[in-house]
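Next up is one chain by itself, shown in structure tokens, the form predicted alone.
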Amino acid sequence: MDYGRIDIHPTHTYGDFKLRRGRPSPFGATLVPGGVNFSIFSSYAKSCILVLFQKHAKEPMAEIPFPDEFRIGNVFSMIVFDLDYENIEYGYRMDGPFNPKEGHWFDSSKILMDPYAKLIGGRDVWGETPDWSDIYHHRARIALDDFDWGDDRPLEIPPEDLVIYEMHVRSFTKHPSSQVKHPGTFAGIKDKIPYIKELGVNAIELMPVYEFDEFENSRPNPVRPGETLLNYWGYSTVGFFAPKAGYAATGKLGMQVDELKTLVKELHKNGMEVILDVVFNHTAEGNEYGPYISFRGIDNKTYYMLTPDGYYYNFSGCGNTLNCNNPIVRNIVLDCLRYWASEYHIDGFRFDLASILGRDPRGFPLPNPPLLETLAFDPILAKCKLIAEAWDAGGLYQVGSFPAFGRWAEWNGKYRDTARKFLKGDASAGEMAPRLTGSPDLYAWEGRGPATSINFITAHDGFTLMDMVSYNYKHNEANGENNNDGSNDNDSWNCGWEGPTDDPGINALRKRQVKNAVAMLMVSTGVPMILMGDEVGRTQYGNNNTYCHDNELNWQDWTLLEKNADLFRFFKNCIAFRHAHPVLRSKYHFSNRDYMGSGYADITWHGTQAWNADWSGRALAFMLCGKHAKAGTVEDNYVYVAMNMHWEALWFGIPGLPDGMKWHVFANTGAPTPDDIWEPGFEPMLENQSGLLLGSRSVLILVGK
């Protein structure tokens, strides 16, 4: 028997279409010999119709019912032969009960998008006003798998060696000053790789790139007439498997898959990993008043958490909550991440509101959430970074207690909060010390290493670093919500004046505080993450929730690179210093003892007097022994860091070094540029080896060699 011919032998016809019983697995549309295999799951649908369009056509070219005998279990599957698969779009009509109190929302008049669609059309160009009369807005297409990866593969950089740069695809190059050929796209980022490489980060974390609808909840901008407020950040997924077409210069040609893969490949070539910010806590279908896109009409009761009365639980703050620990939903999350890891060579994932992924169908936290465990032990994801935003909008806060299964890292919100307070002078040295050392109080008790802690002071959600030192209060009036949106608890300090000022003293203090922040971040054990543009003093003019703005509030202004060249230089050298010194990048928590026979413990704590820390004050110093770098497996220089968050200058006595070694000054934020920082390896020797006067609100970093 010639098994190779079985699949190209149709057994059924419908009109002019030749059909055959399909393969239930995998879900989605898959090319098979002679045709396309369509497979979709629904627990409660009574029947299913495949709807085919010519690409861009308003009306379907065919609607093909799945014969009853083509359904296996709860899966409808069918092969359609001789399709021009590069020029079709497809969807489904599902028929079943409409009874919202029971959780069923079937409506066969709706055309539903395949939740496994690898390519989505219909919104091919960013910001192009949709045709609201379109009967099928987000159109599933068939992606080709012909990209040439060459010898590319995920980089698998050890987590403790990462420096992460959080970025919004469009914001990074949309500003006219970016001078790229295709502003606001994946291609635009590719043009800026030399800049990112010069900065020195080795991981790019992209805010959501899954297909989303920027026109979701769009409305007139109350401050800028003629402008529209959009769902700009994209934390509202339409399709989990498809890159956003509007982020691709080639989106109008349907080439977004290849454009994103090209970006990943080029970043890898330049030594940078790619981490995706993924949103599995809710979808763009919203609550009871939201649109039908796919899940609601395919199997609402399975995909969403529902109250006993059929309403949507809302632990995401966005109207609905995906029922992540239902086995069907677990599988789609797993399939999705496996797809991105294997097909796009993605190096890691940051999970938005990840605590939702640990809730049961009624919303109660599970002690051993099966989804989190599955992802932790999956063989395809085994080398991927898994990073949780360990809280959700339902009040579940799990920083330090997120179910990790030995794999999950966390955005350390406690690092952010404590570092901000310490910078202001509101937190004590004793509160800051554990944050500088990988938060052992949060993680060591469970055997979790310092790289569990993703250390950050700013992120997309909240003030930029420059705004954090320029505003006491949020200024979100441009969002049109009466300044009620966004966090009120920012731990920011305007340094004496709210907003922009010509006062040179205040401006100098603000820059010093920015430098203090990045200096602390880069000497902290754990994984540092910086926000796009902080390295050049980007401002959002006091808006701490710019989720809806496609304008200068979000766009990176590249003229700041020249205006704040001293900041960029400071960031660049701090990052380079971290890369140069493995003693800063420990895989294990410090033991506070000398296990290498160097005469020094791996870490020692100091205050304004050497060997005498004052845990209640605003000044703190610590020394890392280079003999203990990477648990003693490599040898490094000694590093001493002193932080004076007092409003007065303080004299710091400095601990002595082994014979023959001298302290050298790498950074002193209290010194004027260019003496505030040096290139690693070119640090001048400290004049007085026993101590120095450190200016108010300043950070000193010495290297002993």
Contents of the next structure:
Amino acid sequence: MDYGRIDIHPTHTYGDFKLRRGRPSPFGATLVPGGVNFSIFSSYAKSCILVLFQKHAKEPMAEIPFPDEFRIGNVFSMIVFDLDYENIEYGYRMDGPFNPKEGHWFDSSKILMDPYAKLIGGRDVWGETPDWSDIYHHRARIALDDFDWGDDRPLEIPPEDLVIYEMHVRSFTKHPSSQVKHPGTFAGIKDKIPYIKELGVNAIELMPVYEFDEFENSRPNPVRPGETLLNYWGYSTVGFFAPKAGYAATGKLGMQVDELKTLVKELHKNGMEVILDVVFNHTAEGNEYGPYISFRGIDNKTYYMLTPDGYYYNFSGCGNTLNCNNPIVRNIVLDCLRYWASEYHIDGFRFDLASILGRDPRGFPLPNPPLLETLAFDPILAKCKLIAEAWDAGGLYQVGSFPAFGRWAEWNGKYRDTARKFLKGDASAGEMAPRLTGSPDLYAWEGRGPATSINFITAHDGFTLMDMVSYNYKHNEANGENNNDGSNDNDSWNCGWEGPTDDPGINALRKRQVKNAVAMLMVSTGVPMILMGDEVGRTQYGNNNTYCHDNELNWQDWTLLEKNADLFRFFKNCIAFRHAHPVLRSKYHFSNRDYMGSGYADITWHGTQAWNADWSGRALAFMLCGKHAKAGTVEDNYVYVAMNMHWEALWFGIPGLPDGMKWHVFANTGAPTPDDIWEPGFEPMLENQSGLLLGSRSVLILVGK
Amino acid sequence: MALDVTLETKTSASNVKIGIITLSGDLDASTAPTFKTEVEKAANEGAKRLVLKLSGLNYMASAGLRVLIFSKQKMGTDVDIYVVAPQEGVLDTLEKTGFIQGVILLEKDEPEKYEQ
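Next block: the form predicted in complex with the partner chain, after the form predicted alone:
Every component of the complex follows; first up is the chain already shown.
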């Protein structure tokens, strides 16, 4: 081959391979003129060998040692020329000390995957049983970045305008009723974009899509003979830079990168952002009994938090803890997120057990965690949403105190807990009020806006919304852990009967509670997030921890759309109402003052009597002044919301409106369908403008115009 | 199965140069370079329309898709690419990977659509 340029001319040979000193930066395998630049870091390795395979081959086709002179600092780098880079897989062997007490686990008999691999083979088709005799399971491949994005770019929707829909890639379309061509894949989601669009959400949050191993800890299902329990949710990363091949209909062709990018592009075209749920708190290598995949054999002591005796700290609850505030590890996290933001046009990230990212290498919480600060101020991530799950399995609970650097939002666990209690009548109006207004008690004191608060009542972890109103207790028997797993503190209420029932009264109450929940969520200041399927009453049959089920416990049943059409309609209109009314989507916390001269404060609180809130009761109402919408920069209607969480109907006196305006009924969950909700803009006028009898456990939303 | 590639160039009724490439067999990493050579030839001959007749193409791997992407880039954004009569599997791949958005798809060979 004519290499053309002298600076890319081979200088070394090894067997038939032509080599040249590589470029240490960037890490990973990068295409350079005529060849591939391989670069990998290890602090403690004495030597390193590049192992090359033909795609899918059992045995390596070559093993090329890095010449000593190719190592700069702690980085081995080498260009290998004339590789058929679309048809190779690569790995490394690292030699160094094996001394677990000192934190070293080097074993040159293991082939290790590049932590920077952009494409990973080995689990190409979901659920296909792996060849356990394979000497190299997760195979690094080289991805090309030639996708044609056209004019696409991240949407940069203001955070306070988002409505997030949390979903699992496979669960969304795997059920036969989804009727998509490729069930359970990125392509399947693409086929369902019209549905998501009709619902009205403008951001989808995907549970982990980084390559993971569904066969990690796989075992026979104790309840369904013949079925296997899998690592279904995927909160156990194998490779941070590579999309899950098994989620792509084209995974078998190695085209998962293109398929995911196509999905992102199509979602953007339809006005929807894509947020990824990312797991940096631990990896799939588990504890000392886990497999060698990459980090353990490359630089165990750098990548994991270790006890003084060399054991793995387990703040993640999953065996190991990534040493996130080690400078090397900080960089891989940063590189990873920058890559997904720039290469995949991802709009935001939700960080699983993010509090771990604020721990020092010995596990102590840092007051000013450098990783969180770096991400907050990174220029490439500058417009990305950064959302923390502000707690970890080691007991660090930081809702309201997560080190935010003016940037980080939080899954507001306190919103979830209080809203659930209020719904069933266990929390007072006074406890609920701050949750409805973006939790100023948690965030305003620090100058953090309402969009800091990601408001949610249900998420993948825990009951679905329908189960939350159908079960008092978790029913996780199918997980095979004697019902010991999953949360015991659900604040759920079965409405009078545990599980499914034919009792029409109980079923009606359950549906009303579901509607109450979404109505409250959509009028709350902050960013609402709903769980996939809640809009059609999805059930997990009382299982609040379905992490291991590739079956109907997780799959979205699309026949529910017809069965619970009233719920879907209710959700859809509530979301549309939120989009239609900027007064609900304030960038700043309410000031409880009239700074627009409208005669009304931006928010006013009421009870069963107008202007007279009873903070200790189960009834609460508030009114938002349309003149104060978006801090007075736009004009909106007035909105009045009354919540009666009492078991009896209550008369609510309604505050008067400025002259010429009338109250109109947008939603009343106490009314039978279809009078429970209206399309925004088509609300009928309220008959008695001074008040109305609101049914038991019901929510009323009025719009004044 | 090997790949057969033929290139034919003609001029349309409206005096636009057209490159017509007929592919049959399997388009994978080992055969993609042959296809790429023909795309380059068509580009060098000044074709402003590229017609890819795919009815005989049984299979397209990632490498084949790369050439399609390459042809779009090589020929320029003002060049229309017609994909003619792809088999279901090939069409499926084009759809899932988004390439279909950048081309004009003809379910059957209708020369009047690209020769006018």
